[in-house]
Amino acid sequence: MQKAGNTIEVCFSPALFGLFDSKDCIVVVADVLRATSSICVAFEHGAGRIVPVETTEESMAYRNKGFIVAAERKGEMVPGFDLGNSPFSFMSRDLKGKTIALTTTNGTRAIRAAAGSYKVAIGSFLNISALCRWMAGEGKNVICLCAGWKNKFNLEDTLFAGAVVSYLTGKAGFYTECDSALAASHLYEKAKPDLYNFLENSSHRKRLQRLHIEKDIAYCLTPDQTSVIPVLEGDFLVNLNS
């Protein structure tokens, strides 16, 4: 007998996303270190729209249209662009009302991969409670899509997905029969007391440490810094609460 209520599933990598039926689902894309966190920060500081693109060439082409252009590869800002992928670089009054063309190693590609879904939302620890409350009221099944690292599993996005699973199954009446969702939830419950130290040996934390941007890591793992809910409308991300 099928259970009543909405379901939640977790996809560990964009490479696996074709195995999921997302046509009538909200897909939450998570690249918490750092693309989806930076997107939330940009909207918190008044950005008008963000167009996520897959290549640096696509992003740079928007400069001629008056867009701010942002690009990151392998954790570093690409030379010649206005911004990289640090959330702190998006904390600027200069972004108010502006449109940003953004490309990152993993996050923006995952957003584009999910574009055929009922609704694509941007998730991070920074907006997790507001996002979960919104999803709880939408009456739709949810898929958490982890951006991972170059189509491989990563730990930080999985922890975020587990936090969403724990919230929705615990407070919003969702259920799951998805093993990846159960695994993500168990990992999150183990990591929850200290996410930063739990990720100490994770590949992307080490990658960012080598770039001396540990403050980005700590900030991106801090829950509920904003109530923005970025969603994809056509080719552009917009703030649902604006």
Given for the second form:
2 protein chains.
Amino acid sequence: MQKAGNTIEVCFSPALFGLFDSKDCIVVVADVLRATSSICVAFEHGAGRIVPVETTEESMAYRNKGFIVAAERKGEMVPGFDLGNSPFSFMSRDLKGKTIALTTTNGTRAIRAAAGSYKVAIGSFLNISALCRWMAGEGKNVICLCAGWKNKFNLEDTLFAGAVVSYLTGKAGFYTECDSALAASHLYEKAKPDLYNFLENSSHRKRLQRLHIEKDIAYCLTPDQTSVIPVLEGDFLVNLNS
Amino acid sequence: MQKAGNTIEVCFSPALFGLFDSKDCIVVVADVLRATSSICVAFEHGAGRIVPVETTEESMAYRNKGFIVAAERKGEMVPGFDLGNSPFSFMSRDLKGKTIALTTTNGTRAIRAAAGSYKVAIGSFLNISALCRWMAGEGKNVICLCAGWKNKFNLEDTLFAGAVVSYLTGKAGFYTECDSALAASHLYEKAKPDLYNFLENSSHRKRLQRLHIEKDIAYCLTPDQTSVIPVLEGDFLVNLNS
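Please move on to the form predicted together with a further copy of the same chain, as the form predicted alone is already shown.
Now the complete complex, all chains and molecules, led by this one.
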């Protein structure tokens, strides 16, 4: 990884994000199982705007404003909400032009944590190539912020971050001196032949296995299902490509 | 990694240690380049006790009590101190029965962070097998706390943690559902054939390269140079095996 062009760093937890100088960076938030994958699916299916909120109460308050409300806690849809956190639930409704209020355990909080940076983008395997192509042309340093699980490191977001590192340092002339980026890239290269099986022992995978959503996981690990690039504008996520 | 016996977890940063329930655990603190390696060398060469302190001022105050004082900041010995942080400097002095006050950038702070647990032990490649054999017989869960660099993830401490995970889950019947432990173990298995070269691009290695201490690094990555097991007793590190 030669010194040339922009840098790519990886942050393994929202709790560590304060250690990074993100003001002039593009921050890619990843919570690939499943919040940021579902956000990509929602935009692919025509959603207009998505407001990420911290609490289920806050989310419910948006229903009165005509929003579709989506909420997940501990991997399951919260009773009384329109949608949970499964990417398939975002395919089954007519979302054309609709605004969605979304609260998830980890993803939403990570998005909020990154809000002070040059630009916050939403990353998942589903939009990874479109996202990386866009970042390669922006001339900005990049930080991948892994949402993790309650501020702890997780494998699936790290593999996504590693894929971004591999892409940007490979094709786009980025370089890195960030140990987290190097580790993520090593892990991704090892996992790449079969991400699904590599994650077999991971903590979140086990958590989701108990919920019988193997289909969600397989889908969320499939690259390049969409070219949407969700970015934060004020309080709302919008699709840069719409 | 089957469910049986005790668990092993890995914490990548002192800033994340509060997320772990460490009260009844053995916590292994690792700052392998170079604080915890040098601590092992000091005990191997007969040091009686080592007091880890936070600040250079605190360390200097111990000189008046007849302590040998050691301090490193940004990888270099602080002027006016007896010793820095190179393992070789701890070999060159007569330390027999002496008490040392040691302050380092990251290691000391990690030791302090872990102080509320069942037992704090000091880990490095230099004492790894002795340490793991001892932990395998203690019947306690284990957390490896990587000192990192100013609370950021680093590769060298992660490789050490991965080696501990591989040892304990392999020979000692430990199991893990901790993603950090799985990641560390994957990285160690990849790096094992040549740790020195694997770290070539790492941030701290580059930092140390600028200081011309390649010899220190090579030594710190050499397994099983000693069977000391430094543990914290009150404010002091002592050698459990002395």
